[in-house]
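Read the single chain below, which is given as structure tokens and is the form predicted on its own.
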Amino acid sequence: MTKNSAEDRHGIRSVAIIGASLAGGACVARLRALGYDGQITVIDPDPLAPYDRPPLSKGVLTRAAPIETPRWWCDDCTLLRGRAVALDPWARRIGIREPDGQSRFVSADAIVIATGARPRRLPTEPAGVLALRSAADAKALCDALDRGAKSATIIGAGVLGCEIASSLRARGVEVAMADLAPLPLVRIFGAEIGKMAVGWMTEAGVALHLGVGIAAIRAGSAGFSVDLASGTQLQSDLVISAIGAEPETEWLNGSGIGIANGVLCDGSGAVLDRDGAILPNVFAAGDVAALRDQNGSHRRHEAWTAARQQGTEVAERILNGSQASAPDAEDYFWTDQFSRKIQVLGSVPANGTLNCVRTTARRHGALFEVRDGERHAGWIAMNCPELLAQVQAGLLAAE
């Protein structure tokens, strides 16, 4: 017997994770390397997962990468094909409607909520809109690509919108892009970079359109008319939404988890009732966890990094039974568009000033640090992964 073995690690014989995502597959992973060998059971009602979500937007939909199994997913573990519609966190009871319409349950000794997040729509958009965040939603896109469309409408200039436009602009699709923002990528990256980015998506023939909102979209037998509040109507053969995401905790009303803009939980993934308390071996991670910081307040950290560290971090809570702590590592997030690979490391404030400290040879190559007034704040790095990785390393810091 191990000494993770399932009869003497807190009685947690069995294991059921709501979700074959990143978040998901880390705890299943994590699990099994800590030597768990009891029941993990993994549930998740998308045919084609697991698979990773950042190259949907980016070769995938260029058909320059598969859509495939990745090498994070640990298939030591039983897929159960069906969607979580029910929730009992006491008795750690879930309600299944499988495929075929029928209904079952399932119990485990330890429950994790891994369900991510669904894209945010417009309440107004009519039914052929697409969006991107399953492997299905990349293959509609592709599927309309292949059958002639040729030019969309991107609603949305954060990071998903800017990312499907470079890929839609390298496959020769006409693309214009609306947005309430006054710059692309702002929210994430900031102002300055958010200038930057009207630059290089302007010279790759992006049509921008900012600081404008969206009055209605109509749907027609020619294609679609988005008409913007300024008075101009943009024509195009599809529409794409990517105007956010919102975390899948519907399935849990009722079910007297803390909800609010994710299942509310500790420092390290324990899940809150409604009145605060946390609920024995009930545990969430990746896009739908909302984990409370230092300063008490709780926050969704959606990145794919952040996802695989929280299951890592709830595997190893789920075994050793560690105490909760805030997160306290940097966030880290990265984009690759338009010839761009740009990573942040820490936050960006919307009006953060960046300071250039390296430039390297590579084309558009700069390591730039943020500061928040008188404040570092974190680090970008565009086209120099090395120079980021010596950050990281401690081997470069802030002036």
Given for the second form:
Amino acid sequence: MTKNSAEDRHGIRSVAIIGASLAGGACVARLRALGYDGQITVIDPDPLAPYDRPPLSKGVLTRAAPIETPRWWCDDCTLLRGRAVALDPWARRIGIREPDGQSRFVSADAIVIATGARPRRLPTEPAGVLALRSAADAKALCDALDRGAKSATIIGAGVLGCEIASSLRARGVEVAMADLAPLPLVRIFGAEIGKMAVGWMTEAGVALHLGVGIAAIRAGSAGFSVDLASGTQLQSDLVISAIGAEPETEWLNGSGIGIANGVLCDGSGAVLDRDGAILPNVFAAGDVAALRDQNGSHRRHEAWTAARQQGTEVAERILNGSQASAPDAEDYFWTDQFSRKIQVLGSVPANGTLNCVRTTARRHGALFEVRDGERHAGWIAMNCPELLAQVQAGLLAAE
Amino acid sequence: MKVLLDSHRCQGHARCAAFAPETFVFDDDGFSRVREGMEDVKPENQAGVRKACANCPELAISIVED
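Having seen the form predicted on its own, the form predicted together with its partner chain:
Full complex below, order starting with the chain above.
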């Protein structure tokens, strides 16, 4: 690969990336792969970063996988432990609070915001309710199980809540789950998969309390009580909150950057100011980035593959100037839970219908085409990655 | 350019089949391998193999540039 000199990379000699996340790490790796030999500083307050998040709710909880430096991490950069607390996007200057309380500033020719998201919390949560986002969160939950916790109430029946439920059941923990939604997994996988999930979760011994709100969560000397609006009280040693994540943008309030459920960006990660104009050489990637889609609305793509792709694209934009590239691929998302691998390619609209295209005898696999009325919206493969492979290779089509 | 696939890492995401179906093939268990004779990537297949490498969630694919 040719050397990427300072002249043909628009004078970019330093890049500061806020977040040693997958998006930030992918950006570092791509910058180096393209021959960029300038300074890269990565800023993150998490003492355990970098690590990969998908195993935290799966192998890490079941003790099948350690927390380790991920393969996507490129250590040809300076990793600065500290929390970014302010940004001047015109001067491209970041204010940082270091772990010892000292302040410092880092300036760079290009800035990448990859601060991700943090768990949304219920206003009624007492102290001691657990969440799962960071490696420290996973360790805290593992430690509680090692100390002998026998039962857990999981609030939230989304993908994360269901993965935690699967891991806890594998460890023999009694699990109850509560959500205002009428079905599990419904936001990403739609109602039809949600109905199936009720079956396999019930079979696995999860006590589901769906379509019901939470009146109160109380901490007592012998554990917790989650009081449902129906009057039911769920007693357990642990309560785990898994009701979604909100973007880590508070530190950018007052910076002049456009923020509305995420950092507002154009279609490929160039950050916009409050008037919607591109801020030169300021980018965002990963869960924090609200990218503009073809309809002009902004959406955060909270998925592993999206974070990696966005970090990669931002690196290319930093070195190639400001032209945007077309995205490579449809959205792809997967979950492993209750001995099932469920993959979705494309998206599942709330009213989407599933049409079973093929089943397999082994592992009760099934491939579904997702339709939004007359329109093809995506594919869902349950325990049949080989069929999803055929679909993606164009070897299998809907009937 | 050569392509290598660590089959122990493959978890059957099948992203490689989307980007480079001429280079990767799937067994009945849904795991990928490089098609026989395709380890040396022809120029016309290189862009697809690079995308497959960049999109593999398990980072099971590696590329050795000539």
